[in-house]
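This document opens with one chain alone, in structure tokens, the form predicted on its own.
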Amino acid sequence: MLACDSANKLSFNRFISNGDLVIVYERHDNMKPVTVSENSVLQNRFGVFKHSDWIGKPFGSKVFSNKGGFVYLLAPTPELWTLVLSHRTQILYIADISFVIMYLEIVPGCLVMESGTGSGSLTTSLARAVAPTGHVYTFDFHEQRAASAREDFERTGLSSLISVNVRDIQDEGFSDEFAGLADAVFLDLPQPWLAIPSAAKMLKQDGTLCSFSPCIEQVQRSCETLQTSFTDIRTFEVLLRTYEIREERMEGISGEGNVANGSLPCKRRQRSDGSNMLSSSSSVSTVMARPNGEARGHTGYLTFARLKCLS
């Protein structure tokens, strides 16, 4: 995804190699991650695909099966990984993730602390944002969940940018070794107000904090705690409306009399009784856009705050 070489420079591999992770794209709502293995095959409704045929092809290639069906081989960007990763917990999606990264002012070189790790959706995007010289320290109280996340980061090539730790931040707080070092802190906890005092100690002067909560009661209590050490407290709800774009054919209108303005081109036909009628010459293809009926609604509230500067 974002492999780093020994000189800490980003390395974008544009061609598929044996052992690479690829996203196999069938359609926008049907994708899966596959690790390329020279002697393996992928079988789906379109036929059998040999991994050996993929090696050496650029990401984005269209590859064919033994039956003539095809799929696309996409690079595992954080956006696509968010759509295909295993859900060990409820995850943040692209709209919330992009808003978090922008409002926390995360740029290359930042040190970011996150609790909890969960399925690693946000962590993956944070790692790309801080690369190549920054680092993400993520914490989860659940040991098996942390181990699974660590395996995912190895698989996506981001392990050099992410440190996964097992710690109950809500009860224990962050470790003192990070005091005053973090540029930003992200909290996704049932009771974030318990971790806010510890998070304040981790931040640099003028550092930023974000807390994600699904319920407004959690937001209210968090804001009360934030007022002690933070300023510029704001809460947002990001609602995204997606549209389906499809090509459809519109049949021509037939009938008697004159053609209304804007109607399709018509030609005059003569009936058996000698009278005339108008009929369309052909159907026309047009692009239609309409709201997606399965668009996600409320996910959670994002509360941001900035650490007060000491005078």
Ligand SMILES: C[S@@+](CC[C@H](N)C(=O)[O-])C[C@H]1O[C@@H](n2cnc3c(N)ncnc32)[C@H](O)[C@@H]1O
Contents of the next structure:
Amino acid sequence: MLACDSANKLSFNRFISNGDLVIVYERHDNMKPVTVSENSVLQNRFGVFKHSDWIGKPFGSKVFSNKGGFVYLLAPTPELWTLVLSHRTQILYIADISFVIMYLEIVPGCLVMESGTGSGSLTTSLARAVAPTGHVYTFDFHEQRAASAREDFERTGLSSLISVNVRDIQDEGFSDEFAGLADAVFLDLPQPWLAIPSAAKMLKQDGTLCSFSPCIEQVQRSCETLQTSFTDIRTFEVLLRTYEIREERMEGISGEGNVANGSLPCKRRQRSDGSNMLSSSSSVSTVMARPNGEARGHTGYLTFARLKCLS
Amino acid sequence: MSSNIESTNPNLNSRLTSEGCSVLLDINDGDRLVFARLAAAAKLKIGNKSCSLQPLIGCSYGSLFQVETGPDGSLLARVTPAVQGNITEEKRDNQLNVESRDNRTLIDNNKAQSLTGEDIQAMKSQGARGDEIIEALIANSATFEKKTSFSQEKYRLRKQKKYAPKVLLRRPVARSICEAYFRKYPAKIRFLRMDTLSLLLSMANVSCHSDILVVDMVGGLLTGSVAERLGGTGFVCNSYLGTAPYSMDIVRIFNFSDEICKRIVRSPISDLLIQKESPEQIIHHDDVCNMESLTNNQVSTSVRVDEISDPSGSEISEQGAENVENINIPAIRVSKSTKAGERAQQETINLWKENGFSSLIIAAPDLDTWTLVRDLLPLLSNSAPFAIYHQYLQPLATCMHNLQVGKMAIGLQITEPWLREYQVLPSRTHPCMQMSAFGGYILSGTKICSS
Ligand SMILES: C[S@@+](CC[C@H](N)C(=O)[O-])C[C@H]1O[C@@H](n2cnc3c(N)ncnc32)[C@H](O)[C@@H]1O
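Right, the form predicted on its own is done; let's see the coordinates for the form predicted in complex with the named molecule.
After this comes the whole thing, all chains and molecules, with the earlier chain placed first.
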């Protein structure tokens, strides 16, 4: 997913090869991750696609099934991954993820700590942000989830940037070997206030912390705990509204006469010269946009803070 | 698991200030925001006092200073925040919302304060510190004790801002720069809100070793934010129509190492299109006039008077209207940052032509979105994502429609981010009373192979 050295940078028009992870795109709301394997096929409502037909084609290609149906093969990105990963937990989506990365000031070379790992949706974007020289240490107390996350990072090619560890962070805190080394800490835990003192210990001076919580009661308690060693405590909510567009042909009134708004056209239909100015309606085509009727109304509150500077 | 625990790039993520570095000064909790370059001779004016920035050199970002009166006039003295542990009885009560007082007996007749202006002046000339004056004001206020603790806090804060102004030393990074401009001078960055900027960067998959094509008419904020994410790898190619590059002043505010500066290059769009597209395709763009047709290639010389003070000194300008101020960079230092924004070398351009850019970000509200995208999209490698910012919906809707019809891209989506901040206080949690109602629209998608 990432080019960690300049030799295999992404901007080279890459061709699909055996073993690559591709995102199979049917529609924007129907995508699927597939690892290319010479002898495999992909079967969906459009028919049977042979992986061997894909090998050697550039990413972004349209490929066809035995029945003439088609899909697109896209190069994986953290954004696409978030849309296709298997949900083992609730996950963070693009709006929260983007804001978290920017607000935590995560840049290449940073050391970031996270708990819980969950489905690794955020972790994937954290890894992109710290690459090529930084590292993400992520912790979950759920053995199985940690193992699945590890497999996923292997599959997306990020395992050299991420260490997944099994640990109860609310109970034990982060491990002391990282004390004072973290540029940023991210918490997505049921009782984040229990982990905050340990997070403070991990951070460098002026380091940033974010806690994501769906409920305001969690925010309330976290903010109280943060007062002790953090400053600049701020809570946000970020949401997205999406738009649909369509081109509509609408009947318009043609002719040079000025038809006053609301006047009945039939009254003016017959002019003294006998011309029929309003009967020839022309159709005008316009591209129009409107918000989609449904949207995610709430994900969680994002509380940010900076470690107080004492020296 | 502790193989690379060591922080790898001290240059990139420096958390200490040094002479000549750029800082963001937050005065009295965001009342004023000043971008400054630290130099021993640089002075900051707060009210009628002028303080040297010298004490800020070599400090950790996040350090807090207070204006105090020293033997040679006002100075910025470091204040160390207490690590809070012992909450007072009263505070505890308030957290549980047990407020025993209300303000029914308060009469606002300006007679409550028995300390006169002369008294305060006298205290000052005897060298009283700001905090002492505040305590004296409280002691001599007939009404302070009767106020609710909430209003007491507000009173104290008001007096603190006046008699002991605070200066917080902040690191100028994409987030803080964007927020500062959005708050104080949004037109310069075309109202690009920080959450919108953050989305542009993810939607365009900005990651190390990528070559990102940008059209930045937001003062360099976009270019700088991309360069920050590239961390000295890949390239950000800041492209422009015609012959005059757009202003990139904001790039100078970031503390970029030479390594990162080298990765910021410029190119006229026409140079990128030559041989790939027939020349007449781009001619129609040339009559679009540039905002700053007189600036030359070098970032550092495009100084706009409306926000930067007279280049001869190192004083900070006090601009009444625009509170985002830049302290001028003394002439000697200018050369240091000239590397950002060099003209892209022909070999590099050739490589881009061969391999395509990894992604495209446009924030160019003055250019026609569709024709720009139509011409630039072919410069991307296949499967490359792109993100286009605009304050108006219609140009994006038209562009999206044309991309669909032309089967040039998939995963097309127009999104509008919404950001709300909350006040979180014991028993007084609610959304902030003021919010930005609009942060712009983004059209995003993925380029596909032309069949
Ligand atoms: C909502 S999920 C995190 C989702 C993640 N942010 C993502 O984007 O995919 C919360 C995770 O925290 C883990 N967790 C809960 N309590 C924990 C604890 N005390 N220590 C470590 N992990 C914990 C859970 O197992 C779960 O996987």
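Numbering follows the first chain given and starts at 1. Each form is matched to the other, and the largest set of C-alpha atoms that superpose within 1.5 Å is called the rigid core. None of these values were measured; they are calculated from a predicted model.
Summarising the core-aligned comparison between these two forms, the C-alpha atom of Met288 is found to shift 3.3 Å.
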